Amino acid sequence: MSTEPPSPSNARGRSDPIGPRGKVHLVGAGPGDPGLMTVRAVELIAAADVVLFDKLIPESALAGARADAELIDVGKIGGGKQVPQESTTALLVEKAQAGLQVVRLKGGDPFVFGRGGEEALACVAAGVRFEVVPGVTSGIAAPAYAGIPVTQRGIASAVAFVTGHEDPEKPETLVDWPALAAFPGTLCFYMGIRTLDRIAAQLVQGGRPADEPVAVVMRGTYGDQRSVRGTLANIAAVTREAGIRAPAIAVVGGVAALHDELGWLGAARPLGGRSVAVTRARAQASGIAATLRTLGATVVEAPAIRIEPLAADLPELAGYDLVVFTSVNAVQQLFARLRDARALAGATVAAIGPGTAAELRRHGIAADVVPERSISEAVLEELTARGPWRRVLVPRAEEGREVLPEGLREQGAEVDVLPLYRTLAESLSSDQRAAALGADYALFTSASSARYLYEAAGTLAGPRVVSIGPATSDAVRALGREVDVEAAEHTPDGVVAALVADVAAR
């Protein structure tokens, strides 16, 4: 819902979905699982000039923001440092009045215990346009991920959402506890972990049975979601004993008992409770990170490398009888310069690794040679058996192993190495380095990602190391770290499969 229809371009002259003059977008980011963000939320984040975000948003929610967007952390942590709401409201109004497109990104839904109504009223008072983008609220999503329907025929035909943490400055509570205790349905309490004793006592005092089922879901929909079950009589003690902490949702009512029958998350998420550091270049990490999150992992994005294209003109490809692609990046960089895949029609095409071959297929080329082992020695052996070769082109990174070019030259071939990109170290913050080394697993999909993480952190000790293939494993060992798992299939999917198998075996 919006205060007026969107316009075609914004204050910086771009054509995008959020209009020309300053405007505030109160956007719900959902409960935690990035897959539960709405399409509209993703669109607005991608087009925003400024994003003011809370702590409880999906880990990857800001990944789609523009590189030049201003990202401002205004998050509040229960019991910890607080950013005054008045400061946040004043800031979003100020940015919008400066002609900027402002996304106020909130966990869950902005109008469900999100103070979105206060911010909308402030926009009205200041004459600032605003739009509200609803989000999936945790009071529904967290129970659902724990196998608890908040309504169920024959058990509960109504549901009430209640804050378990009222403003401490209010002279009296706005919660009518006797009426709430008498409510004929499910009660979902937000932000009530620290007051769970009082909540349970008030409900029992108001007439709810002491043995009524209660479930508490911590970090609902995240990879490390945890749930406990109890009754009003013991749920506070059960929660404390299990180490459950905020953020969490407490569900009171008969439907809470369905968690025991309908809990589906464990089977669907074999990596639940595991943290995985992904060290690929930022532009390439999203696919493997999304797969890992779908499997339940908490993903630590620590892009140790970045890919920088090089200025290079392609030679006349018709003059080569063999073209050897050494990596996915080499394929992508060559086809970024190639107008027509038919330019390779007269050449034998070789690919090091199934991932490289798959990338070629995406560009309409079926590789003629794909060795079983994803190393230069293997492709050289197979090419030697198919040779001799007259002219060979090797599109690759600026720095690379010389095994293949030198081996073919020794056999009489004229070999041109075409550097199309360079791999550079990505700057990692101390928090990123600590998070990567503190993860349960670290995935390395190239030798350079291992080397650069080592340079940034000074060690690879800590997580179990999962390698995409032999060359990457050799690089890890050269850094003094043994490889715990090596993928049988040398692709991102193969790395994930190897990780899942290792978790299952342990």
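For clarity, a rigid core is taken as the largest C-alpha set superposing within 1.5 Å between two forms. No experiment lies behind these values; they were computed from the predicted model shown. Positions refer to the first chain, counted from 1. Compared with the form predicted together with S-adenosyl-L-homocysteine (SAH):
With the core held fixed, the Cα of R208 is displaced between these two forms by less than 2 Å. Once the rigid core is used as the reference frame, the Cα position of R396 differs between these two forms by 2 Å or more. With the core held fixed between these two forms, A267 has its Cα displaced by under 2 Å.
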Given for the second form:
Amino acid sequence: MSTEPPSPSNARGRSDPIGPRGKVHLVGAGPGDPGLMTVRAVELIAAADVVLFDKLIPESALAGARADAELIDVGKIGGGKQVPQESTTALLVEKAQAGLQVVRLKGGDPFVFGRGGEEALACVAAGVRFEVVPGVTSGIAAPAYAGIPVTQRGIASAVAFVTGHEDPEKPETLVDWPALAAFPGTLCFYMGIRTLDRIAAQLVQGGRPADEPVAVVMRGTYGDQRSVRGTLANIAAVTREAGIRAPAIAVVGGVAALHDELGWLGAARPLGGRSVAVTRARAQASGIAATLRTLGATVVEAPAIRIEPLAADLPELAGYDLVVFTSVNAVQQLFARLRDARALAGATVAAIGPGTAAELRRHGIAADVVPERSISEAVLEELTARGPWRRVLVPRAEEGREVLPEGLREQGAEVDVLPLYRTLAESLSSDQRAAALGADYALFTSASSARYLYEAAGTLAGPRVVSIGPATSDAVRALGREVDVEAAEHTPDGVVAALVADVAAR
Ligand code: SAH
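Output the structure of the form predicted together with S-adenosyl-L-homocysteine (SAH); the preceding block shows the form predicted on its own.
Up next: the whole complex, starting with the chain shown before.
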């Protein structure tokens, strides 16, 4: 017999790739590094009608949510109070009963100290369907990113996950401290930073050696992960002195000493501990932001630019002997209006730079002309050498430089500029503004990204400025800010490389 409840009568009833409507998904978001989110988690976030999320989820975890999805912060602290568990549970059930796809997004794994079990029980009680998506739990991931295997042949053949939340000296504690002290393996404590001195004391009292290795990993797998090493005797003091705070995992056992040999993170993360403000339109920023995060940077995504497509009638493309693309957006916007790449079959195609050429390739077009320097003057030079041109189409933003169309016209070409989109400044919240201006670096990948951040934030003062190339640098200077670093290669990879080199040199 099936245990599935019948579909709620108010469900919208359409078939959906993520299952019937009116369902709760208890989803683990992993420990912090966005790369450690599961494919399923990403898929469900993208499809959700509602996402209820905690404080401790990877930055940008919600970036893939639908624009019309309802995002509810149920873990607010600092600004607001934490939403009580009962309200969260009630809200989950209510939203699912309204026929919505609900994602309950939690840090790490939803069933490891995540109260996911309670929420699942509430679903059962209310007759609401649910699904559980495990996540990479911080008790394994934080040690791993600190070079600590929680089990190791010859050192630990068992591992226990323990809450340190309870005061070990309270008589009513549910943790059996003597049994835990006798446990033959690694102990991973969650929520144990404030009680670390008492935890250590209890373990020593229970018979663990005072010089047993301990490591504490704060914000494990995040760009700003920190860790300290000590022993049961001194770890509380070491942690305090280093300013280690929650969230952190304390690993007790012989394996903790492997950190000294296996710590690998520093080498893999040349941007570790640095914050970088990226100001591009959402969809495009995510590529560069992901690269920066992989390198250890904390990325402040100031969504300063929005692309707004314009209503435009496409001319008959067959009549042009040259089509020039001066941005990735222009490629995307033109192809959004074309049936397929054959529309450009007869024309020579030029791209301003490698990023634009790559976008063309994604649409099945190999650009015929890509100048070495990604600026209009260089495109014009290359095209002049290969001319003359008869009819030229330049699909682009509403606002753009006239160097290229005018230069080609001077050579006798008939040039049609086709505005396909406009870029708009999005205003920043005061938090976003503070975060962007407080970042170590601001990285500009276009003149407009600099202009829009300036408009949104009122200044570019604060972060060191890294620019993708000469045109962007000129725009930054026009806003009264010097450029600290200009990329030698005018591509997203080039600008990231320039940033890494600057960090290394300083
Ligand atoms: N469900 C989560 C745990 C939630 S309890 C999981 O599976 O990871 C909250 C505790 O988890 C924090 O007090 C801290 O001990 C730990 N924690 C969560 N994220 C962490 C991280 N990135 N680094 C270190 N500890 C983390």
